[in-house]
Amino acid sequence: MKKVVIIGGGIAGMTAGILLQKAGFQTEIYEKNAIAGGQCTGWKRDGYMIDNCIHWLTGTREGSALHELWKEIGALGDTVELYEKPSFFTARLNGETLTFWRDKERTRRELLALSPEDEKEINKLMDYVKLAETMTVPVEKPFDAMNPLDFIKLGMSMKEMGKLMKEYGKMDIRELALRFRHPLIRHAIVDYMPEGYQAYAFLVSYATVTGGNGDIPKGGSLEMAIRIAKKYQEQGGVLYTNTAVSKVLLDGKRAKGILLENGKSVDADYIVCACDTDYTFRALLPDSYMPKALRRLYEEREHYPVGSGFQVAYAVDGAFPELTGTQVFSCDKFRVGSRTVQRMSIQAYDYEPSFAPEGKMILQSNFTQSEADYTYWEALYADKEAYEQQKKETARKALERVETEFAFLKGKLRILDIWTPITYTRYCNSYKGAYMSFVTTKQAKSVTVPGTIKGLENVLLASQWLMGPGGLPTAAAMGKFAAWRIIKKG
């Protein structure tokens, strides 16, 4: 029986751990956090649980690969309940408000009555929203591996998705948001993507939540994680945490195993580094072995950006059902990072009752961050008294503009964390404390980078990295291709 070694426990990882237990592998994964998941995971403050990761989940609808995928490794099943999303969002403006609905129709109803000027742009937004829900992530098998009938099912899956890409492919979330007239319709799409993002990134993100495949299992992020986590190991999958791994040792044009941060050895036949692949090429590996692609990732930073935020989650003394979803607003000018912001958001995480002591609720604020932000919070990290004192400040700022916008919150309010850019780079070893991959501005061509290293036979790349613009989905489908590419192998 052959034995691959598996760095990193987050969700490739475990899902190529999966798929090659069932396979008749033998596999461990080293995981150097107390838990595993990676960044789909959430803690305890104060008796509230916070949720790091899902806003939605795509791929919840039944009958796609991707949906089967989930299932095959225990995120999705016939035991696990979902909550389906009422909206997407509400934006509020000068006491105006505009929610972006399950129900589309609902929506357009909504716009038209607000906005009668923008009728014709309306309705092909909400026409091409539906299109969108035909959008799916492939999972069967990797890219480089499809022959010319494989390209032709995915081009006919896909064909929907042509015709949206043909009306917005070209354009960027300010520029779609340019083409409305009334004020609050522009800030509600610009309020959602961060800068940079194409356009048809919101639509494709809205679709998920209006055709079902972007609902929420219940229990959240940890939850999943955790089922997940059940179903390797009893597959007979062996699991390490709080194990850190400090390089791949290499034989040529072979890896051998891997040395642990404890100073000992593991012997393996096959390794899949399933983690940053900053990290990889930094630390695990030389940089002479990075792809070209992946290295052209991270050279061309104004094409290929990437995001992270500066985050404040509440404890509410009280549950308020008109604060469920999430809202954005305006707010007094103030400093987040090395930027100045003057729209912020909350969101409620009252669908989940065990986030919070009964008759309260949990509420949680995430400010864009850019890379120049990043930056910002390095420097300070230095001193971390520093550090932890701007957080407090910062916070506190936030939590005033909560209450000034929801006067009924007024003395209600508690921070019960705070976390930056920095804390991922902590928690995951992510570049430029990013929770998601590159994001391909306009001006850049979609780059997808095969999970293989040329020079080294037997190691694997399995990471949301590879493909942009990342996330849960992305990272469960480079674990299933390196598992692919293994059982392939023999």
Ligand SMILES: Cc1cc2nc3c(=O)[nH]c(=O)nc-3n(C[C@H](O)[C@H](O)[C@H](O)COP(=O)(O)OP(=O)(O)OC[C@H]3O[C@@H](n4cnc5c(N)ncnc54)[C@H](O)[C@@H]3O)c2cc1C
Given for the second form:
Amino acid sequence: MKKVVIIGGGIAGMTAGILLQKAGFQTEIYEKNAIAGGQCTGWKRDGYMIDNCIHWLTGTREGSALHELWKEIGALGDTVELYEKPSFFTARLNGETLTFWRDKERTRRELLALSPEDEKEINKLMDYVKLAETMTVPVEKPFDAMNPLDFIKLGMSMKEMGKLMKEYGKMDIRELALRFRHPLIRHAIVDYMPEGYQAYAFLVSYATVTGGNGDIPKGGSLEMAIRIAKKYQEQGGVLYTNTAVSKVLLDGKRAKGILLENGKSVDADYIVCACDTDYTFRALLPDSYMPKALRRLYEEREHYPVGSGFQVAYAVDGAFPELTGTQVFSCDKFRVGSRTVQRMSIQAYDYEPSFAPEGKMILQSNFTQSEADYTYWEALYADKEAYEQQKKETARKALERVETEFAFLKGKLRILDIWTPITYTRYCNSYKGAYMSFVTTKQAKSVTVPGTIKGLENVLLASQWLMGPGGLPTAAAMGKFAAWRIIKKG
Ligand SMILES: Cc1cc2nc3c(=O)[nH]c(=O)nc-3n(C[C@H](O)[C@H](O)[C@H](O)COP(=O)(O)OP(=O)(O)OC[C@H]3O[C@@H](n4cnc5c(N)ncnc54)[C@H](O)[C@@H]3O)c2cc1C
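Can you return the structure of this protein in the form predicted in complex with this ligand rather than the form predicted alone?
Full assembly next; the chain just shown is listed first.
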């Protein structure tokens, strides 16, 4: 029986592990943290659960290959209830509100009532959101292994997406916003996604909600990660937690195993590097092995930016039904990292009663952070006291602004936790604190990097970084593709 060692117990690594176990390989996952899941996680603070991943899980609607993959790895299944998101988010400005509802006709009506003069653009946007509902994530096999027939099938399934790309494929979210005259609509379109995202990403993301394909598994992110880890172990996989890998051991054109940080070495027939790709080629393998296509993305920083977050979790003394979903609002200017912010958000986790003690609730704010912001926090982190101080000061200002916007919360909020882009680097060795992959700007070509390494025949990559903009479906797909290549080789 051939042995596969997988470095990283995130969604990509666990997906590869489950599929390889099922195909008769003996696998071991080495994970540096105390629990598997990687970025798909959550943690307890003072009786509250801070859920830190799934805002929507693409693939919750039955009938797609991605849905089947989620079921196969235990993320979804008959016993997993789904929370049907009633809305994508709500934007607020000058006393007016606009919600992007699950019911897209309701959104259309709300938009038209708000701004009749934008009728043409509103109707176009909403018609194209309907087309975007047909979008599927191809997870059958790696793109470089697809034959002409596979491409024809893919092209047919993406027919409607072609129309959408024709209309919105050459603009970013800022340009999409400028198609509208009403200030609230303009704000709303840029409110939810980091700058640089292309316009179609807004439509596709919203369409996962309207199409019932982006719901949230009950129990949230951590429970989903635990279910997948359990599935892996049930298949006979061995998961080592608190076990960081320091190197892949090479022997000519092959890898013979891995070296753990504790000094032990482990032999293997195949190695899957299922962690951050920048870290892989900085720490685990010589940089010269980085695939050219991937190197280009790291070099062209302007065209392929990455983002992270400055995040605050607040315990709320009370439960307020009006605080459902995600709400974005204007606030007094303040600095978060190196940027000045005047719009901010709060997300309520009211859909999961177990996330807060009875009669209370938990809210979170997430401020988008760029690479420049990462540099700011990184420099500050050299002096831990100054870093902690700045975190607290920034979170205090955020809390004040939430209380200003939602006056009924005055005196009822308490900061539970604060985390920055540095947290992601510490926790998952993430490049610039990013928790999604590269943003493909409109000037750039879309990102897909094969998970093979030239010159190393038995080392594979499996990570969200291989396909922009990353996310859970990409991680699972890349895990599946690594397994597919190994199974094919035998
Ligand atoms: C706040 C937030 C919100 C998000 N929202 C969504 C969402 O709504 N929908 C969505 O689809 N996605 C979302 N994501 C993104 C999603 O979490 C990631 O895309 C996905 O989890 C990445 O999986 P991965 O396996 O590629 O990488 P990772 O999760 O980074 O896994 C890599 C693993 O490798 C481990 N590792 C690193 N170095 C070593 C080493 N030397 N030795 C051993 N182990 C090592 C890490 O600890 C980690 O567990 C969100 C993420 C965050 C943080």
